[in-house]
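Only one chain comes next, encoded as C-alpha cells, the form predicted on its own.
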Amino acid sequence: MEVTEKTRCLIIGSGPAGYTAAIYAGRANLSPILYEGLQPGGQLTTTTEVENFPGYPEGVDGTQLMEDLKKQAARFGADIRSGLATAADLSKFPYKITIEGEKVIETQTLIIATGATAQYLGLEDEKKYAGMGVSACATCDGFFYRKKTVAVVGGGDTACEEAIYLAGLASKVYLIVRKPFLRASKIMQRRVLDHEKIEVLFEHNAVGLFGDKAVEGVHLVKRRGESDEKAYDLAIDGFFLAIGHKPNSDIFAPYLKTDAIGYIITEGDTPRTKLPGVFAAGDVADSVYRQATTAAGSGCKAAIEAERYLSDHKL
C-alpha cells in the first residue's frame, strides 16, 4: 500500500493526552495531525461528571470537558479526524501508520496515545446502567459515592485497592469475588479482611443489576457446592469493576518494549519509547495512575519530546 500523506507529528488517540500532546504539538507549529479512534474522547465520555481536573471547580460532564480539550487543539492548527488506526509500520523511519485498512500516512515523529479499555463483565446491565452506577475507575467517581452502599468485583491488588479506596468515602463496601480465595498480594489481602467497612463475598458471580433509573442493586448467585447455587439480590448504590485494563497497544506491540499485559515501557519519566521519535502517552503506557490528569500531563511530554526530537534532527 502506497503512502498517500506525509506529516511531521502524527498523534494517535484523543483521550486528554492526544488531545494535550495536540494543543502542545499545535502551538509549536508541528501541524499535527490527529485520528480519534474508535471512541473520540476516549474513556472520560462514558463519565457523567468530572470532579478532580484542575480549572473546573464546579466539575464538568466528560464529555463536554473532551470537547473543550478538542476545540483548544483546534485552535492551535491540529488537524483533528475521525478514524481507527489499523495497521502500523515501525520497523523504519519515516514510520508508517495505515488508517481503517486503506490510507498510509508517513510521518517523522509518532504519539501513541490510545490509552486502555477497562474490563468488563460482559453483562448487559453494564451498558445500560454506564455512568448511572457502573464504574472502572474508583478513583475518578468514587466521591460520589460517600454513605452509601457500593460493592467492587475482583479479587486481585487493583481490587483490594479500590475496595481501601472506597471504604474511606462509602458507608459498606461487598467486594465480590469468583474464586473461594483473593489473588492479592498477602498484605492487600490482610488490609481487605481487617477492614471493618467490607465484606467480602467469596465464590459469588454477579449476574446482572437492577435499578429504576440507576443502580440500585446486583443479582448474585452464590456457588455453595459442586452442583449447588443460591441467587439472591444485594441492595447496592455503585458497581465498580476491577478486573482489569488492556491497553490498546496491539498494532505497535511488535515493534515497543511492552509489560505482559500490553502496555508500552518508556524511558524512565519520559514518553520517549526504545524507537526514536516515538513516544507514548496516556493509559496505553501508565498501568498506575489512569488518571485524566496524569495523561494530560504525559501527551504535553510527549509533545514537547516530538519537537525537541524534530529540531534537534533538523527535520
Ligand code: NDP
The other form holds:
Amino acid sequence: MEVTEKTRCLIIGSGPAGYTAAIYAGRANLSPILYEGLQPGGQLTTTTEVENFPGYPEGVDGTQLMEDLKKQAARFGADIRSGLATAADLSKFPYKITIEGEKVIETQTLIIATGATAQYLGLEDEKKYAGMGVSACATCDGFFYRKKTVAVVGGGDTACEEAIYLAGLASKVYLIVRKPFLRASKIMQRRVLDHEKIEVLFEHNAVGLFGDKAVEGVHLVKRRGESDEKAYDLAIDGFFLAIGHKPNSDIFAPYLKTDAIGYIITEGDTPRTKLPGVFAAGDVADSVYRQATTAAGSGCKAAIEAERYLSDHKL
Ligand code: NDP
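Rather than the form predicted on its own that you just supplied, could I have the structure of the form predicted in complex with the ligand?
To see the whole picture, the full complex is given below, headed by that same chain.
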C-alpha cells in the first residue's frame, strides 16, 4: 500500500501514556499525530471515579480526566485522530503504520501506547453491572467497598494481590477459583490462605450476578467432576475480575521483544524497544504496576526519548 502521509512522531493509543506522550512531544515541537484506537481514553473511561491520580484531591471522573488530558495534548499541537492501527511494518526505517486498513503513515519515531485489556469471563451480567459493582481493578475501585463484602475471580498472582489489597478495606473477601488449587506463587498463596478475612472457594465458577441496580450477589456453581455440582447464591457488593490482562501488542509483536503473554519488553527502566526510534509506554509494556500515573510517567519518558532520537539523528 502507498504511503499516504509522513510524520516525525506517531503515537498509537489514547490512555494516560499516549496523551502524556502527546503533551510532551507537542511541547517539544514534534507535531505529533495520535490515533485514539478502539477505546478513546483507554481503560480509565471504564471506571467511574479516579481518586489516585495526583492533583485531584476530591477525585475525578475517569472520562473527564481523559478528556482533560486530550485537551491538554491538543493545546500543544498534537493532531488527535480517531482510528485504529490495524497493521505495522517495522522491518525498516522509517516505520509504516496502517490505519483502519486503508491509510499508511510513515513515521520516524513511533510511540506504542496501546494499553492492555482486562479479561472478563464473558457473562452478560458483567456488562449489565459495569461500574455498578463489577470491576477489573482493585486499586482503582477497592476504596468504594470499605467494610463491604467482595469477591475476586482468579487464582493467579494478580488475583491474590487484589484479594489481599481488598482485604485491607473490605470486611470479607471471597476468592473464586475454578481449579482445586491456586496458580499463584507460593508466598502469595500462603498470604491468601492465612488471611483471616479471605475465604478461598476452590472449584467454583461464577455463572451470573444479581441485584436491583447494582451487584447484590453472585450465582455460583461448585463443581467436583461431572456428576457432583452444586449451585448456590452468595451475597456480595463487589465483583472483581483478576483472570489476566491481554496487552494490545499483536501488530507490533513480530518486530519487538515481548514476554510470553505479549507485554513489550523495553530496555531497563526506559521505554526504548529493541528498534531505534520505537518506544513502548504504559500498560502495553507494564505487567506489574498498571496504573494511570505510572503510564503517564512512561509516556513522558517516551516523548523525551523520541525528541532526543530525532535530534541526535538530525531528523
Ligand atoms: P495468570 O494467567 O497467572 O492467572 C490467571 C488466573 O485466572 C488463573 O488462576 C486462571 O485459572 C484464572 N482464569 C483464567 N480464565 C478464567 C476463567 N475464564 N474463569 C475462571 N478463572 C479463570 O494471570 P495473572 O494476571 O494473575 O498474572 C500474570 C503474570 O503476571 C503471571 O506471570 C504472574 O505471576 C505475574 N504477576 C506477578 C506479580 C508479582 O510478582 N507481584 C503480581 C501480579 C502478576 P487457571 O489456573 O485455572 O488457569
